[in-house]
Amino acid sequence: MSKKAAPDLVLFTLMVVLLVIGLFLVFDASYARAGQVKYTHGDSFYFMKRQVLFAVIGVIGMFLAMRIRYWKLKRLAPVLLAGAIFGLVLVFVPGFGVNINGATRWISLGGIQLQPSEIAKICLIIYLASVISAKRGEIRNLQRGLVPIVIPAAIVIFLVVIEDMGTAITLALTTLIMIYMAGAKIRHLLAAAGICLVLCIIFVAVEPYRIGRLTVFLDPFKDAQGSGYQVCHSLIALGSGGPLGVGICEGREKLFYLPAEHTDFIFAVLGEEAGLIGTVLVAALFLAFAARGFIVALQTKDLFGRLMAGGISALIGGQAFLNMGVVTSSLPATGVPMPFISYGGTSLAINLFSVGILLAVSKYPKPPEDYSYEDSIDRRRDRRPRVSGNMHSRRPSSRLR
């Protein structure tokens, strides 16, 4: 067994800082609305309490994930993928699917609302890491390697895009990054990216509200009191903050002017109250988190662990900067929350669990001596791998070494 290292302290610290900022911002952005809406019964701490609860659940999940010898997740990959697809389909089943603000993205199980697309993210990353590492010698072959990998991912992304196009985009980008990391041919990646772009245009064209979002993106102030209302008030909040902000808890846009002030547009509340300095600081924290995650991937000799680390880092970093792009009107509205910051129980818990897996990978920069790239079911009862010789000499080539 190879020597186990300590979890990556820099990565852990960055996550804690972002989580603390997020918990404070959820309270700051939501207390006015929470005190007015009926279902909170006037409790100004309603959203904060729920966010703290899911943060505790997520932290427990993170520490449990850190204790996992990550390569054991390989045997669970097919089950996780099947579970993710089942959950995404369940959204459309009457009696289970829940519609909130015109979007059907949640399911209700025993009074608890879950968002299957959030769970599907980490399930797809684990599955992709497993199947790509299993086909490490065929990743550059289109028919035997790439297509069998992409088809299951395409099924998940298709189900997600029906519910949430923004999440589907981040999953598609994460998939392409993981395939690139494994050493796929550039022309195959460009072809896949082109197909994704064409499908994206089709999905936008068939839904009038998506066309409306694109129109708003091009000129939000053309209909400032209608379809452009949310984006306009987001820009007003950011502009009002200036370099230093109006002061913590002193923002005005969160007082029933800016919709989704504690969820998708919480970054605008930060911009108004902490100014440009506050937004740049948070952006730098996410950039540092993603960079550190890729460093963990670079230091990991095992392809399965390397791909999981890279996929999780790309997903969390990609979601953060996609959210910033929407809030600043640099990108069309997509409905993607900011990881660790936006209000949302399922998203927060799953992101923390994903960080736990990332930290688990950081503990084993080298695979243990009794670990084989082959599936765990292909082991003898004495736990020795079937392949003979030095396992490390069979290590696959990839772009991340």
Given for the second form:
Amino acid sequence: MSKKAAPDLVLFTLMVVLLVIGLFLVFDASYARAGQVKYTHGDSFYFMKRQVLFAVIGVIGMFLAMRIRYWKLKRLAPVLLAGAIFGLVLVFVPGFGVNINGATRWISLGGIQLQPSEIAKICLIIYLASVISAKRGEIRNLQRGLVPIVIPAAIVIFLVVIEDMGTAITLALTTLIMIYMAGAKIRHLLAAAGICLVLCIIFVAVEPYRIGRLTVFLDPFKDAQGSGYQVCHSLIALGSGGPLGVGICEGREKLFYLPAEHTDFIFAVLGEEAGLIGTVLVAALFLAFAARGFIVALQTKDLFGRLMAGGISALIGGQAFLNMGVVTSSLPATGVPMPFISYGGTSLAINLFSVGILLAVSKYPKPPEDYSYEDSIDRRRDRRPRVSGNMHSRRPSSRLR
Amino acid sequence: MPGPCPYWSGPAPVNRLSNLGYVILRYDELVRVRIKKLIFVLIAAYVLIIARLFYIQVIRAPFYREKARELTVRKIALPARRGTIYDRDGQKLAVTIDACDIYVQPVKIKDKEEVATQLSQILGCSRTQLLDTLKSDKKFTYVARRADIWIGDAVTRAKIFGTGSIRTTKRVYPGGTLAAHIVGFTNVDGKGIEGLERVYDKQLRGTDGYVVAEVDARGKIIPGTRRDRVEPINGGDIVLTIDSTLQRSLEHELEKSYKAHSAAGATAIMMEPKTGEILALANMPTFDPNNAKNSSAASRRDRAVTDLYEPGSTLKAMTVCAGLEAKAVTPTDIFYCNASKGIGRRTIRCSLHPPFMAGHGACNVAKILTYSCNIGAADIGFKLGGERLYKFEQAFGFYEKPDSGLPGEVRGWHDNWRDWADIRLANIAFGQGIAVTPMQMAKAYSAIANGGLIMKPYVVKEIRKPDGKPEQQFMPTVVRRVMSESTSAMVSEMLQGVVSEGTGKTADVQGYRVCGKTGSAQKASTTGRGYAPGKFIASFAGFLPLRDPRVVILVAVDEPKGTHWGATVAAPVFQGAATRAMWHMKVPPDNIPEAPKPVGGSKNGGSDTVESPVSRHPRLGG
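Return the structure block for the form predicted in complex with the partner chain; the form predicted alone was the one displayed.
Shown next: the complete complex, the earlier chain at its head.
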């Protein structure tokens, strides 16, 4: 029997607040550019309208996700992973892949452009949660546990690396956190982190100019017109905002000085207009959200749900952290959007959907013990009537017939 | 199923054995512990970020504020509008209109082929040339400067990324070549380069204003961020003494002669003798100031004030003035010319024309002028002596700059009279061996026309403030008296004889008594000694009407081919321009011929009245 509770209202409220801030900021940061760029046809609301559209889709997705009895996702996990890999590969297929601003990371399906690397995030989390919860303690064994778990994740991350470095780093971080959370041995984790480090070094060694890219954050004003341009303007935006900000909509940097002002660097626009008050508020909201997500993970009795909740919390908290790190020039510049706030349809919809799953986990702190895949097969073999009260009450008429 | 979670209620029922690590701990609890640790890591990470934000936004805020100020606050010039140049009747000779510059930013343009196609359609220029520009790695470059506004609007409307237009102004000369040498022109940045545009650059330019405001990264002012604004003071206007109608006709007449005789150059000046106002000034070859950069330096030269020439016989009038004024000669003195005269080892000659194939014979002063007798003029020179001739030429202004207000003026070329040998004195008396500018010559003739008073020539009548009120007005200025009124009247009568019966018949204007003198001067050789064979300057200087002269016109044609006589090359220009001037200025005729007697029937009389004065005179050779 699954115990049903109310979905976590704190999480829900935090998400709504972030979403509202995000929608406003997308408009605030983008109206100048949208009014000038050719493909928006001079519509200042262009980006905001699209963001609202995806927010609506995402909220619908969230409510649907909340209705899922999440343990059913466990069965879907391999399918989702395969789908994610398929989508990632599809980007390279001519006719599907779409190139925007020199990066090929979108696919076009019937006029809608989707970013498979964003979709891969939640798929990977569900997959990791399901496979770890099946292996349980075996994760502490390198050969039987950890390696089989990590290899599919590595494949996904490898595919994402090619398309979108920022998302790949987010995914790698999330994967490491989930393995850690799942109880992997510390030395295994250190080894995994070491492998990542070696890969990074190789990645840099192939193209030496990347060293400059990686280290520019240490002193962006050294090359303020070149590789440090974006970070410089980000810092100028944050700094000129000061403690109280220059005033909402009064920002200057978004007027074509700061690149990616409505996507990866939207936090800098917030910092300029709302000052330290605004940035600390948003940082605190993300911290509260992630912490609350981890608490949901703690409260859940089910390992699959716990890992999934932990993974989603880590994803959102970690991604926001990476974004703020880049914007404040504390980390090397990588294109990591801020969850709920940065412009980006797929990212927003998937994030909202993930929150839906998180809320679904919070709804069922104690799921039925015997929901596993094998059990359900046994149940069917027995032809025992399904005992789920929900299911029964939902379709009584069909039962009677 | 595990019991109630130990971390939430009651003490932990777990024996932690340090050497075995988590082995004894149940797996689920391991996960819970790890999640709790993660929460702490998360909080720590966010505290770091918030600390970093505090550092940037509070401690370093002044530094970044300064950076932002440097970036956004700009002083943007508000260019003043350059003033207009008007002729005496208010016709515009130079105006400033709105225009635009078209720029491209090649580094920002990806699809260069496509952009080149689109832009070449709008600008109407070569696509390959545009493509070359676009393929360079410049950040910013102009593809068209001072283009029409509609082109700029079309570029703005096309919204091609990396292209755009900037509003600016452009100097336009509606008359084209009209008065080009007087008005001059500006460079593309609106700075006066030549002519009055250069002389009065300061007055025309005005004072630029500026606005201090914040701009976005594309250089546009952010609304509501203006901090300081100083309005520009537009440039003042200039009113010239030039009369467009007369200018046009003078240019037309001069060009006709210049082309007909394939001359190297030509100059004509029309002046009002009483005031010194220059009514028209033409040079050939000429240029279009709207397209000055494609013109040759020779065509841009204002020959009227910059070029020296040996005036030849036109200077005899000055010699005669000097002789009569100094009482060295009297009008009744007789000189004898037998075609050549030896002076020292050199010989001077007269040009011989029918009916004087053996010299001009016995001449009085009037006949010396009428038939342009060199030997007679030399004799007047000898009677006068070097010093007095020198003083008179100085008084006529040949040794000083004419001070007409046009740039590039030079003074005449001469040497000290003490160094003059007899041959030099004789030569100078009939206009060789001295070099003057056409402007000096016109000025000297206006002294004869103006009763002996020499006036300062000027082209600028008034400088106006931008609001149209006068700032500075120029009035006629007497330079000095050169001769008495009676002498000038006497010489005028003699000069009238030149046109009515002498060498200047081709300059006659129907209905008016015209005074003038032809000149056919040899050109000094460019090698330094002697005269260039076959190179002449044909000139004519004169004024009309005799009693109340309204215009003085000087025409000089440089190196005419075929014929070199002032009467055939220069006098017709005078005649055409003077006729137009009389009509235009509505000068009452002073020489109405008696009504034809109806002897040959009505046919004869009728043809007389409709005859055009322009075509009336047979062209005389010499």
